[in-house]
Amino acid sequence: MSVENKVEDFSTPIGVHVRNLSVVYETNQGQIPAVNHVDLDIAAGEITGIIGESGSGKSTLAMALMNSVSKPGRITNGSVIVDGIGDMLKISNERQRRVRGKQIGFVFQAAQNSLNPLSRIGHQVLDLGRSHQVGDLRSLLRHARDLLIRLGMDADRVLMSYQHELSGGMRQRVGIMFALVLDARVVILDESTTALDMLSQASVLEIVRELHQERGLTIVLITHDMGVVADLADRIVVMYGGELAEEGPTEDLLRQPQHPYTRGLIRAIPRISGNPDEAIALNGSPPDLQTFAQSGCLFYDRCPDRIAECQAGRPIYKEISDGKKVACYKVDRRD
């Protein structure tokens, strides 16, 4: 039986397996490698946090997981294997459309990007159901209503509202509802709490945690906030310049970060107690075209621990202990 004709079983958690994935953006100055030969396993039933500064490639990676990179971006290489579905880069366009929303839910950084400004939220729920051949649309609306209530909203008012009648934070919560309403098994949240104040953010993240536990969801949490992934994620993946710098179980990575970039991100977190001025911002700027052109480590110019070997070539991303990976010449020397 071909992958196209498989009957999927989504009663159990499913994982995502990325191999040699590359995405470039075409610019007037040349190609920018937004994602560069990435290998990554997103474990079934776990919350994986992908963190990095703006421009690190994390949002592009998230879109590539669904084969939804838009121009001027272009996937040039690799595979994205979703358990029970197959390679998202090779299955038919129609099957990709059915998978998105039904098996893979996505919450955009700006929720208005996924909402129709000319249609009430409730009508959009019905349209989503029809596009995925949902038989009981009334039940779907009840499910949407229950999710909105759990997200701390006046569900009846929201379902009767247009996008412009909702605040940015409310639209963000509505985006989360749309990602969950068809009972997706994999949910990708791209900076999904950015528009919320701290209390609302904490509330929404707690609901995400509860739904993850109840449904056995596989969640990919894209963020620049180390505090968010520290609180929610089972595993952290650190991206820099479109490449993976480090990954490992959350507690291990935060307690013993190996890559200088990871240590810099952790040092930059303001503390609730003590002197907030003790937070130390990272020196320098994220990579530009000139940085990508150099042969050595992309973090070389900003790294406080650089050695001569770092200019010779890109460090190899490899496992250094059980479940922990890093790309750093200095770590290699310690080994």
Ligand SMILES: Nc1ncnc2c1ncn2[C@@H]1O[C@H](COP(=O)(O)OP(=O)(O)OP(=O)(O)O)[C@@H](O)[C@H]1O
The other form holds:
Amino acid sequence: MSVENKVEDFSTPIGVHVRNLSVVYETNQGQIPAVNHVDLDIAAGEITGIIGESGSGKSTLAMALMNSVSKPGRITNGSVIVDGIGDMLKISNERQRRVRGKQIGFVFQAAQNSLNPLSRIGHQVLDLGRSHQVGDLRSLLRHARDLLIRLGMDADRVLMSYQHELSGGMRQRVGIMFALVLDARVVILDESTTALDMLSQASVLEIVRELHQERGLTIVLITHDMGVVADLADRIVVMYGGELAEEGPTEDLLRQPQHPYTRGLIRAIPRISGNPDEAIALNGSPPDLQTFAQSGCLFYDRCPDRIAECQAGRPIYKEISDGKKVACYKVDRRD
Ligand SMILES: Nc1ncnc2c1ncn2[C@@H]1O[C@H](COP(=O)(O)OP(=O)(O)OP(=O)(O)O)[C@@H](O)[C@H]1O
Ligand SMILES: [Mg+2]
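Condition change, the form predicted on its own to the form predicted in complex with the named molecule:
And the full complex, kicking off with our chain again.
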């Protein structure tokens, strides 16, 4: 069986393994290390939630997973090994193009802009099929229709529509349909439900969960909303300033957050913190160029638990117990 056949087999979920991945943006003010030496295993068949405030590097990481970082961004280091496929940063451009949208489906944050304004949604489904050598375009269209219905839309109307005829929330759902219609095995959803009202968001996320179970999908769910990942993710990864601050199984991480940043994110969501009267906003603002320049912990100036040694150098991101990792001097001290 060829590698390509193997990855289309629904019974074999695909994992993604990120090693020492770095991405910088070249700006007039200097280089922004948007993703900095990140090591991350996205487990096959699981939902991995990536959270962090605006600017923490979530979208840049998502784009780097597909080797789709665009200028002024540049991947400077690392590898992204996709099971059964290889290193997305090394395989040929043509193979990358075939993997993107086929084995790996995605809805990038600016999804509304990735639709073609001049072509009806149905035509775009056919174009996508043709560009991936789909033989049976009629059944592809049927699949698109079924997905749209499942996502709560008037499928026939949507397929006949142009992008500008759809609301922001509808476009997000159309984006999710595109990510799934070629039967991707890994699906990256970057803030894909933020334009939806609370009720629609909940129902779309429920459908994502169902599809995940039916198809054994590996899902990367990116959001700034701890509530969304708390409900859906098997595992949560917390990003801060382009680096990983903490990760662990969802329940564990919510019950016993180790990093002061994770605790801050949880306290900001009363439903999760179990403190319904009190949402405590995080102090300070996310890292800027000055923060990146410092050698110590990036969270130092906002951290309620800081100690002198936090300025000595970057805390090492390491495993503290089975499946739990954290980068914090204070946690190291307790050992
Ligand atoms: N095109 C760009 N040019 C310059 N800097 C950029 C560009 N895109 C992102 N950045 C910078 O890279 C860092 C990471 O941005 P990124 O968009 O990945 O964060 P994010 O976690 O996805 O944020 P958000 O929650 O707002 O979507 C930020 O400091 C951001 O300002
Ligand atoms: Mg983003």
